[in-house]
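Next up is one chain by itself, shown in structure tokens, the form predicted on its own.
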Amino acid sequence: MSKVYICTAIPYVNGDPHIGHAMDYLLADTFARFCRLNGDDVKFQVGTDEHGNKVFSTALKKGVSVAEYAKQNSQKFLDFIQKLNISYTDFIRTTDEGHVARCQKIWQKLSPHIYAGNYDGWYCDGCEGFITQKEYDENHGICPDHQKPYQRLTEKNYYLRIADFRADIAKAIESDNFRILPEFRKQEVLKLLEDTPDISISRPRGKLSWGVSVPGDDDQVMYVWLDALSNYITVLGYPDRDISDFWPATAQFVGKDILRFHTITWPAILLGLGLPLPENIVSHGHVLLNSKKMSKSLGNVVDPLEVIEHHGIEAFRYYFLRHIDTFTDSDFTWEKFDEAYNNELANDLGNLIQRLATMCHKNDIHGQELNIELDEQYLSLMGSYEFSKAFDQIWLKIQQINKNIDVSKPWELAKSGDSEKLNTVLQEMVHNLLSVGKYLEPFLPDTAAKIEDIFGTQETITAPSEPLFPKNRQ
């Protein structure tokens, strides 16, 4: 048994949960369930990022205290996580007293690599992020996400000296001790690393009042990335306790838009603390709507809660884990979703479960206990975080069982009176479907549990009273 630590990027609480957050959670949960299936001891972190100007200003507009507003929105994300059936073990809020105190201790440990300086450059208020001159030029002075001009800032900040860590970060990336997935992102990060300046890690309290105070300087507040990134280790108790049982993290799941912070800023912080880097940073692409990036400004955002409410959590997990590629941008449309639901989930799997259970019940076939060893192809794909490809392989097994039913024609064996052969054929199909259920556990845990419940007892198998996935849901 190995100890496995899985991390997700903590979302900013000023907005609503969106598809990108869902992908973080689904991918991390799939890996967590796979590790448990493989006998590992899993710790799985989720949480919320609650400091910053937008949280503060929105709370003022709503007429509630900033602490209460952060609490309400943190609960909204926790409810979302639970609705997705995410098997997390630890939930952290960056406003937790323990996190705040540990962040301040982390700052003090990093002090040999921190210096005060004046920032004179660009800033995006919408992103709450500093913008390099190169980014400014590439985007022609306008944030592509918020469609607003960047602001010019001149202020005193504290900086983390990236030059102290640049060579070690590059060496770790190139040696695959700190693996960035997919592989093509590795060269992107190495290129970014060459030009990354020292990183601002604070802002004046007059510009950012809602945040963690800088130790020894009440006029400064920690900037979001030092505060937020540290959650991955403060949730384990660092620096108050030894975290070596679970650190370094086995995998951290992030969207590609925040990859540079997790592959440059975060490693710099860890190296400054004398801690090992995560083993894998798994970066997923964007979910597109009709081949266009989802954006509030474009009015083409799909609410994941609407999808779940309309089709159920297992259908949501099915589409976004199988039809959305693990690593690259993929397209969502309601038409594609409904087609996948009806033709694959309802027909291939739901109908298979229903008709096999019905035939077994009619012919007094008992359920069976099953212990299987996962095949090497599945283990390899899951261990490489190729979840959509692993799901495709499972579906081939499902389609093969359907084909076997059509070829063997159990109903004709029943008519012929060849009960011995009929029993053998049906028992083999039950065995194969129970095996599929095991492979499905990381992806569709509720469905896998139902397959086990229907076919995995020693009593006579009974068909569900209604289909698991009713067709033509509107």
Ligand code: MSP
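Note that the structure is a prediction, hence the values are computed from the model and not measured. Numbering follows the first chain given and starts at 1. For the two forms, the rigid core is made up of the largest set of C-alpha atoms that agree within 1.5 Å on superposition. Compared with the form predicted in complex with the ligand:
For Gly63, a C-alpha deviation of 2 angstroms or more is recorded between these two forms after rigid-core alignment. After superposition on the rigid core, the Cα atom of Pro112 is displaced by less than 2 Å between these two forms. The rigid-core alignment places the CA of Thr424 less than 2 Å apart between these two forms.
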Second form
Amino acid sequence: MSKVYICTAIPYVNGDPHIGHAMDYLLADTFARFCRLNGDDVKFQVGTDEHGNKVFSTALKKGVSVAEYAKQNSQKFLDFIQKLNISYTDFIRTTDEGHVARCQKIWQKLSPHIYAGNYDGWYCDGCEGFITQKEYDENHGICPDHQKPYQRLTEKNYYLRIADFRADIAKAIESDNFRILPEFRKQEVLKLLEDTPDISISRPRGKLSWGVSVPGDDDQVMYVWLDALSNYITVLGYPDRDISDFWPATAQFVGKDILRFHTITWPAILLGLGLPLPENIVSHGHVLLNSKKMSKSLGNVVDPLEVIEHHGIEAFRYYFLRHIDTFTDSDFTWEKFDEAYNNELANDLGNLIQRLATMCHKNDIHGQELNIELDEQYLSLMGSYEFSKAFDQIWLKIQQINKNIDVSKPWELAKSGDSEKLNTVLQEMVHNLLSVGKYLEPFLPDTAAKIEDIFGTQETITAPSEPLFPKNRQ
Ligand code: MSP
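So the form predicted on its own is up there; where is the form predicted in complex with the ligand?
Shown next: the complete complex, the earlier chain at its head.
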């Protein structure tokens, strides 16, 4: 049994969760469940990023206290995570006292690599990011993700000396000791790393009071990304506890828009602390709405609760894990969602379960206990985080069972009285469906459990009183 630590990006709490936020959770959860299927001991972090300008200014606009606003929205994210059936083990808020105190200790440990300086350059509130002149010029002064002009900042900042770590980060990336997925993002990151200047890691309190105080300088507050990235280790108890049983993380799941923070700032912090780098940074694409990134700042968000109400949580997991490609951008539309539900979940899988269970019941076929070895292709796709591809392979197996039913026509065997053959044919189908259930476990845990309930006990198989995926659900 190996120890596996899985991390997700922690969302800002400047609004409600939207369907794009589901991706980190779903991918990480699929991996966590897959690891458990392999017998691993899994620790799985989720949380909320509550400091910074973005959260502060939204609370101000709404006329509520920022602490209260952050608390309410953090709760909404936690509710959302639970609704998605995410098998997390730890939930962290960056306003937790323990986190704040640990961040201050982290700052002190990094002090040999920190110096005071003056920042005169650009900032994007939406990204909570310092922007280089080169990026400013390439984007003509407007953030492509948030469609807002960059702000000019002239202020005192503390800096983390990136030159102390640049060569080691590059080496770790090139050697895949610190692996960036998908592979095509690796070169982008290496190029960016070459051009990255020292990293600002504080803001003057006068401009931003909502954050962790810099130890020894009351006029400065930590830059939100320093505080936020640290959550991955403070949640394990660093630096108060030895974290070596779960650190380094096996996999960190992040959106492509925040890859740079996780592949440059984050490893610089870790190297400064003398900690090993995570094994894999898995960066997923964006969920688009009419080919545009969905984001709170653009105001084109879809409410995940509405989507879940439409066809249920398993349908939600199904759509986002299979039809939103793991690594590239994909569109969400209600039409595609309904189509996938009706044609695939309800027809291919729901009907299959119902039909097979009914035939088994009529012919007094008993369930089986199944012990299978997961096949190589599945293990390899899941182990390389190719979840949507692995899901496609499972679907082929489902379609194959449907084809087998059509070809072997059990109802004709029943009519002809060849009960031995009928028995063999149905038993084999039950076996195949149970094995599909195992493969489905990381993706659709409730459906997998139902398949096991229906076909996995030694009693006569009984069809569920209503279909798993009713067609008329709207
Ligand atoms: N607070 C930072 C993360 C700090 S991690 C130490 C942040 N928050 S966020 O709310 O903007 O985004 C949280 C996660 O949701 C990120 O991984 C981001 O990429 C992801 N997504 C936000 N919108 C998305 C889509 N439309 N589609 C897919 N993922 C998206 O960044």
